[in-house]
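Here you get one chain, nothing else, as structure tokens; it is the form predicted alone.
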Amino acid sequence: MTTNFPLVLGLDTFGDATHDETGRPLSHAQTIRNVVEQGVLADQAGADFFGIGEHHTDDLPMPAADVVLGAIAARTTRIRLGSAVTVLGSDDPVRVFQRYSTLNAISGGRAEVILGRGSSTESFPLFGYDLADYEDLFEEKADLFAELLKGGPVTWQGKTRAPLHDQDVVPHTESGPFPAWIGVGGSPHSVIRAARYGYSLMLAIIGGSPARFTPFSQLFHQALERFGQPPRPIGVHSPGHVAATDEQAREEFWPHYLEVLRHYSRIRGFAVPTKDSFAAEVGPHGALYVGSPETVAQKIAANLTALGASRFDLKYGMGGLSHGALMSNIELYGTQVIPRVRELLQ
């Protein structure tokens, strides 16, 4: 692995609505309480990071990740906690900074934030933003957030919100800025933006060959140098499911993966997966990390090396899986996958 940054192995969830052992959906409130328990277990099992992605739909009832992370912070002492992802374009950068600097205080300096344009756009009409301004909103707000991270009074002016004139923004962090990343799903412009404003790069690889993102890693390093920025880490976020055997993991994951993508195919034009396309995605050259601890560890190690990345966050869970299956996934990832990846990358 061509990086001088420490290896970080984390877990992400979107708060997918969980079901009971008979397949009946649980309430949104119970799903949120389950995510708190999952975050606590992730800490106990040895994961380095636990992230919660912002969503605003019935099947992903997780609009206030920072509140849930605060509950996890109160019951943990080691694991880093953050968003995965915060939809910055439909939020206010000052409020996002305040929420995560508050989380940083509660957790004793363990907060991070991953910012994204938002591939799910439900939050834009919800909060009164025009999707026609999607790109401009994120560009300006990423600029302002980078200024806020520097600490000290902020002076900033743009078109998407009121200007700030020598404005003190509280709470102040105790020991410099908390880590901030920009999530990128396939846009070279987003890679260059991350470098320009001094963010770390999180590659969201949810389909196809991870190797196709290798040019993005190279572009990021080149852009950092061009903008006079110091080297910054690259991470990978991808979906998956860990069980005792490859067969069990695939059998548990496949029906829920099929149903979720069938639903989103109607909304966002995704192709409905077939058994063959699923097999390709869980194979060595696909984007899904579904299998036994050894299978998943080998794939993580190989792709981190190929992409020159130092961090991997497994997006665990899929709508319809039970809380028990998710807890088992977390336990196996923390106690077996993580030590094996570290061994492979020594």
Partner chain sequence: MTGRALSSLRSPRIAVLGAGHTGPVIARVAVEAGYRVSIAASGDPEKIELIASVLAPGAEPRWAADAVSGADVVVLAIPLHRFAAFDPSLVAGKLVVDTMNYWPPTDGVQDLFEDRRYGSSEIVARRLARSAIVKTLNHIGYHELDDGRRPAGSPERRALGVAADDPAALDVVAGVIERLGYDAVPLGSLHTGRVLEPGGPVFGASMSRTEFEQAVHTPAA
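Provide the structure of the form predicted in complex with its partner chain, given the form predicted alone shown above.
Lone chain follows.
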């Protein structure tokens, strides 16, 4: 599949609580300050985008991504900044628009949003929503958010928030709507929803073979056509870790990956990963981008081509990796992976 959109190579974080060099957990406050440093480095190293995913847990203390992005915006001039993702279903679309429109103002037009649910569910009980209503909540709010993005007074009515009558929502953007994506993990309904409301499509591929998402790209193109929407870009978000060598990257990443997945497997009841399943995910047909710059670049280039995608966001970090290891990952991604992917895809 081919694509006519410019190649975008970004970084995402969930603000995983980091450890110091001796393995002791840092405070939430220090973790957040570290994320600001990481965003600034991402800009210097040459990444196109820096995204922060909304989370509300002790191991991912990142509920106010837009505030952190504002701090990064003030110290950078080039990199685009956005959510990855904003949990729109448990938020108010008007507030989300206001926060990111404010970020857009601070950053001189560099804001984006990726809307979705992510793999987390904790914001629903926290804000008094029922996850069983997820589909209805997201559908309505994605519709309203698309209206807000157009700018100008909004008239809207639904079941999930108060109606708006010819409402002017501020701050106005300087140069039209900022980019908005919907993050999709495997729901074809979400792909169609993205197409219907005019969002770009971000495929969150966190396990299994990336190539199995190829039909989702086709579904998106066909749905855009059906709704009379112009073509829109497709991106890929996947976890990974870059170090000087394949061996070093795997050794650094594996124990933290195991610990994090062990935690989630206890909560959700699935099997704990094994060395074998990890090797499969790290290999050419798996979803993890763990390795040397060359290994990771080759895998990104191959999967973007297979999926007809023009954007890749590496979700770096895994609970407990040190700030130092994350900084080195960012540096290598910006200075080596990105130029190599560009070269491979030229």
